[in-house]
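Presented as structure tokens, the chain that follows is alone, the form predicted alone.
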Amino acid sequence: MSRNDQVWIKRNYENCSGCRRCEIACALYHEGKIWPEASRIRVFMLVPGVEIPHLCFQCDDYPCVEACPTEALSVNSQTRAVNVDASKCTACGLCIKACPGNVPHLHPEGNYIVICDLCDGKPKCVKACQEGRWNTLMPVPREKEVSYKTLAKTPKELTHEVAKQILGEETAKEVID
């Protein structure tokens, strides 16, 4: 896989029907059965009628990878995703911290963080997501011009966002505040 080969997974976030399709498939690739809570893909409804799949934005400087004091979290050199070794996780939490989208997450039975790994290449996610044909999870090159890291948004900023964009800003402003 050379760096043309890498993909970075687009959201089209107005267009997410909220039927956690891709946080089965995820749990099925990763954890060999239906657990959402496993997922490494979380889809979130703070607004009812929102829904905001929410996954890794793999910032072009890794602070979670940074953060990390136990060498846990690396970037895979070949997809540009982080990597968890579970082995050497503490879940110390700082890697939820020191990320801008507040992705990673506790593994709800095991003493470790997960995050999105983009299945080695190839998002499960994405490939549920797409079968579905709600097009809001879509993978795309990764380009050296994009900030990913600017893309990166807790779940309540991208409801925000997304809110006043299917409601309308006071209406927004209304279910929000």
Second form
Amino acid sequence: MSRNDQVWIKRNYENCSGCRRCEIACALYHEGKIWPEASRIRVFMLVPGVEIPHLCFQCDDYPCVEACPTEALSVNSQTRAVNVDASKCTACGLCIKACPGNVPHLHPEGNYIVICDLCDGKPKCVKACQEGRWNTLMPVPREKEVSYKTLAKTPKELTHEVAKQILGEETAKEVID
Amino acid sequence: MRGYAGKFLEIDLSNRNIKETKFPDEVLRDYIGGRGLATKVLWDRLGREWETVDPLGPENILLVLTGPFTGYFPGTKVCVSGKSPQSNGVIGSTVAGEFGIDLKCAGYDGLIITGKAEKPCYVFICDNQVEIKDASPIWGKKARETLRFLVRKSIEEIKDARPNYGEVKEPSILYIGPAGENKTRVAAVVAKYAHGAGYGGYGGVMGAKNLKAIVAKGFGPVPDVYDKEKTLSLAKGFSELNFEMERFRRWGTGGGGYFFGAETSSEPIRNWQNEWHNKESYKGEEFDKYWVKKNWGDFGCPTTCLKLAVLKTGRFKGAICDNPDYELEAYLGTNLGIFTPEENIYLSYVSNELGLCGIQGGAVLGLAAELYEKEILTKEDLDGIEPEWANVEAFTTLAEKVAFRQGIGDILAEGVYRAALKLGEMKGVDLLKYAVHEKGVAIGAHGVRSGKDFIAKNIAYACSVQGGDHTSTASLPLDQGSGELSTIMADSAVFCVFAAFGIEDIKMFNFYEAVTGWKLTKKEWYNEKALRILHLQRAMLLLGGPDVKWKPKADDDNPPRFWEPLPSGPYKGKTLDRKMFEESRLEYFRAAGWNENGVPKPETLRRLGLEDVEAKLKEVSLIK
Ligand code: SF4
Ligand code: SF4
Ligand code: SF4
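Given the form predicted alone above, I would also like to look at the protein as it appears in the form predicted together with its partner chain.
Below: every chain and molecule of the assembly, starting with the one above.
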């Protein structure tokens, strides 16, 4: 697989309806259950109407993998997704701290981190979102020129940015700060 | 047991006692959840002294219940219930949002809240950590501030409990605004900014319990179902149907403002003096420039029929709300003589901020405006406010008065029926002819006079056990998908009827079986289980009290205004035919197993295993 066959999930935050069908699809695929907290994509709604689907940005230099002291994290050479070896993960949380978007989170019941693994190259969340034609999550080829790490932000940072777009600066300020 | 978490939380606010409650399988099989189960709990616990229970007193029980469909059916709601301060009966009032999902993921099928807290409080639930917390910093606060406080504080608390978890997602929140705090009968229980359980007046019940909000966060999975493959494949089919409904997906019920107003003459105009408006107003397209091109839906929702509306410019800049759905287009629009989307959005925002029910609150503003128009209420009576039709500022001020029960607002806060009674006494005239309600519940924005509305026909409200609730209307034959017994299924299994458009009810029974593993035939539902729930609701509605009681038959009637001929439009001159109405009503009574006066017959009650209801109705001489 060349770099250009690899999928990157582009997010159009302003399109997100908050339907969480992506969470349902992800959890069903990975956990066999409808389980919002165990989903690798989580839709944050820190302010009603401003919904932020949050999942791994696949930074080019993978700071999370670098930070992991137990080698529980690795980069899938095919998809470039971060793979988690749950048996090696000690839930120390260093990957979360290293991630510019605070993306990894603990499995709600198991003592290990979960991160989007791109469903082996066929992202289920994207399919669910596309079915509904919300076009929030779009599969795009992974490009050399783009620095994906610069897109990685925390839910709070993204909420601020998107709220400004949707609500206008003043109103956003009032409802968030 | 599948499809259920298996336990309920019982919270006594008076002595701050919290415990887990279970119901036997038979009870869940018969009453399912949501509205059905609420009815059962209320009857068992308060039935004996129902007439004396004050809905706004500490003795009322507030129920917040999910159903087995919660989490699996695409599109979610939660059902709020209790003794209704509007009807003095029981209403199952549903509200959208993720609250039901979070509750189930926390391990509970529902909440049973009793007593009254000494001081303003809120309930915080995070899995098995359940606490009653101090709400004094947000008591008196409107929607935006309440939410901002609770989201922030709750996230901090969850983070403290799970230090290495990573980013914590916000919990789901049900809350009240000032309208609920001040125990108005027109207050909603609200989720997000603008989703409300308004029918019933349960916002006032929360206020009476000093309960500002309920916060829920669950980290577990939605409970397992009996047949996962089948459940998911049926759910997929339901979604696919919805994906095809372009119009509905684009405008939601808000696309109806034109249809009901201009074509079918069933939309309220100026306190229902008319039901027709000319063609230019409230076409879905008219709203397009105010909503931010953003679909908005709740957990699993395929239609996302809601839209976020924001006024970014103009004199009402900064207002945010759900783009008004059809009901709010009507009750905070046409019914107040407002015909511009911008003002309609603004007034919806005002109503949301105050925690008023858009329908019940809008209805009482409309009543005040008509009484002012007719010079029955003067500027002095109205604390200097002059609610002329279309005067958004006047309606805004009046809405504030209602929510805070100030001056004239204290009377209007009682809802259209009680307000008309009180004002009538004050003025020494009969004002009930201007109160468009059914058993104390202001009627949904679907008039019956033209006969062209698809949900509201002659006996729709008159015979409904939920009064004016347009989502639960009575019709014949009893076992058809659009009647009240079918709504009892939606409100009890708890799913969104807007995500269930076009789905034959047989599929619902299949879905029920796939989720729970319990077989339920259509016959069993319509002839027995739904009918039993209906009878319990009917019995409590007739027992009523303490301030108001409904007389069977006499009060099973349309409000006087619906007997006035339509004054204009394509159905000008049309109204209901008295004789035909009475025939339908009698036929409905018979089909339901009630006598010719609308009282459940002893043999019907016995057939349904409701001997205790029979005894109670005998005790109060409703049956011999
Ligand atoms: S499926 Fe798409 S629209 Fe729905 S919540 Fe996920 S990202 Fe948003
Ligand atoms: S976004 Fe976070 S989790 Fe994903 S690769 Fe970058 S550092 Fe790792
Ligand atoms: S790509 Fe797969 S693993 Fe990643 S968030 Fe989407 S569904 Fe989950």
